[in-house]
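Listed next as structure tokens is one chain, alone, in the form predicted on its own.
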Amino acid sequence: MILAKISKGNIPEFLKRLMASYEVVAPVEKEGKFAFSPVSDPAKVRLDYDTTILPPKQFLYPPEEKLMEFKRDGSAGKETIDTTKRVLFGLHPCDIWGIQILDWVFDGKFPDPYYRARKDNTLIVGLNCTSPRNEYCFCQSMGTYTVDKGYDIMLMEEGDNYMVHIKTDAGNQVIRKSSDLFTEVSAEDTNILSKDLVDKKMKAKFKRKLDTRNISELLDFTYGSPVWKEFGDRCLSCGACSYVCPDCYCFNVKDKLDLSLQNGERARTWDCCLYIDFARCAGGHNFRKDKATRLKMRFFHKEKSFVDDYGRPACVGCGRCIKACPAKIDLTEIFAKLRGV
């Protein structure tokens, strides 16, 4: 572990220097809420934010992206790969976990070159949590309130300073270029960062919880539960929960021609299993016509299939889905009812 220290007063200058070489994406305030956005003014960066509306995944896996351009004359299509040098600054541990989950998917059996190019050109600067960011958080249940990989630099708030954990060579190079902004840490500083101490401080502060014990088997046993219809009847199938999720990754691909019908582009857009057309196939047959079945499908994918494939749920406990749902559907409530609590 390589540690350093930077005063909070030096953060704007550090950001300014990063902006000279990278597009810097950081949390900013927009109409009383927070969002990750490219910034050119360090003064607008808000490291005291609670939770952003959308997760930072949009800068690695955009809501809509052009994959290639093509012509109808039979010539080879031209891929459009984004190689922008970018820094994602101030990510909470749960959002870093979300990116790790996307890594497993997009760098797995069938590697995605578009995602990989963005990730290879992205530096991740994390920001630790010292308490739940809002009443919707349940990241302690998911084990995502701390993270020990998936970042290049981690800022850990301590009084008027940030302790800086440098994880990768890329992070080390960035720190070295601005070494005049950083100081060495003491043994006392190192003790403050003890994971056991952080765990003890954090766990007692969470009020919303999700019991994840044997969660895959629980869903098997409750496949026919009336709970799915109860919440399915409330669901609006709007897709808000999926769009704000750090690790939902379903997408659709469409080809679009221009007015000449000779040139076109292939685009990828986020999709959602709650949409009525998601499971519609050739001939018009729909495997999941009713809302309850679609809602159940989303939970079975994230909390069963993903657990069976990767060993953990595709959920980081950020609570965005609960906050964004206009029907007030709370996944922790669903699982409590499935367990009969």
Second form
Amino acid sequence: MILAKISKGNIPEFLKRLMASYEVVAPVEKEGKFAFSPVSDPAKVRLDYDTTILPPKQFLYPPEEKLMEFKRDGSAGKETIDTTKRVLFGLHPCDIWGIQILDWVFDGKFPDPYYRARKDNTLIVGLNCTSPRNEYCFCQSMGTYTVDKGYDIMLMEEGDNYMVHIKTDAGNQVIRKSSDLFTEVSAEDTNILSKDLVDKKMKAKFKRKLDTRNISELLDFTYGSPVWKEFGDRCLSCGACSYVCPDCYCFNVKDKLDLSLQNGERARTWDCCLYIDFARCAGGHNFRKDKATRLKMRFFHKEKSFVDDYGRPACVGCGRCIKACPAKIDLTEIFAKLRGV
Amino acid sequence: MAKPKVGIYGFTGCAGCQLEILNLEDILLDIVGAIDIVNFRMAKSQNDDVTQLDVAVIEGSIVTKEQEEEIKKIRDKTKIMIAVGDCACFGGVQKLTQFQNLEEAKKLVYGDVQMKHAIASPLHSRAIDEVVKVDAKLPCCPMVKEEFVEALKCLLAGKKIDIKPHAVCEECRKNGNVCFFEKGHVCMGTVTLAGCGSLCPSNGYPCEGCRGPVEEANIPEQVQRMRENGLSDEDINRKFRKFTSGAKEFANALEIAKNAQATNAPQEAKK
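Right, the form predicted on its own is done, so what does the form predicted in complex with its partner chain look like?
Shown next: the complete complex, the earlier chain at its head.
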């Protein structure tokens, strides 16, 4: 079975059954916006959400996490590995792409055991998009409007039903356990589905665009552009853009002792390249002293280094950074200006 | 190793910061196990005014000649002096008298009451480091007790007190809050030093800037945002100056914004 069908009315029951064996994380309403949150009441889940305040990365790579406990008596430290069985439910393709990019970093040549354990215990249920979810989306430009892997199950809205694309064995097992909630897909269903993908999804118009052609070279050639100062002067160095980014991953590691100074714990926290102390080293020298240099660094890392190293930018076009920036810095505007458009 | 000798003193302020130390109930015994508190008038009946101190913790600002003499005496016998709370770090809310006539301010608050105490002839409020050398500052109103404990641990371990030069937004975003600017309100978190755990925004109230300016606070951009949200120049000054008018960035926000505009104007013209 690759395709199945579930009526929208059966989703709460499906969620309830998932909750029996998993912590279910899904979009819920928060002050008129949406947030991914562990849920216990299926009625609270809002699959009609546009985007969330924070991306789902917080459940694989939390803002603050304890890595280990240690004693100063020379004994071995005790690592903290989170093996909670978790379902990330209703992720849009851009956020699934975001997790794939985190995989390259945390689960590549040098696997990170903390991330890896969470990822291994996480089941991802996607929710397909067939048009921009809000005015900030530019996933079409970033090639993240569709996603071919990185999920276990994909839900595709089709009238009163969701067509269900089962991608992995883990996804298949979950569906099989609740097979009474799913029905077979008819030839007509697949016809409608493919028609929808072509007519609706592929013809959708995105107002917001980012031209990614030769983006790595573009950045090389515009290194000295006054555009960086123009936007850098506006930057508040608040870090909002990178904290709401599905694939910003820079972190800091810090040891904390108790008052006896004998026992402690090592913690990892999100960090951000826009902070003044990010590249400040012992002795006080700062490699990226001014805001323009730091802002430039952020885009060089995400849209150039990632292209050079992994073949694509570390941006999934979710638009969260544009929405979140208190100084209204818009990366699509920066890149348009760099191109002289 | 002998426990470090610590004195905790209050000058002009509400005593809320000292109270925060006592509010550390769960670990109070660990604290007195690690340090020797020789002077803490709020909590102890027997206090030692003579012993040399390893650390002095100072709350409150300096508003009289007598206090000036007293803080100098404490400084003379102290190795490391830490200012805690906005009064000690910036001069506090009472520092607002710097923008008006002191006699008028006094009359506004106390009316015609005749005072015998030294407060009868007050001076403008001063932060501790305007009078004596201060080695570390833990701002906030009141001080953040967890930050105080972390500072103590740093001192015990012989490390520099580590306060990240990040804006409140850092903690606010990590907490997954909806940004007040997105909701159409003005929030001071963008220019204010983090460390409070974004306490106010996380509880539905915009940041009031009580931890003072973050390093390299982008004042011009913040002023611009405040204007776009309909704040008058008077409102903007009030917002910036409320708690930490002792910080020059917050005292002179409008001027800083104006100067930045003047510097950028010739470039704009060239375009």
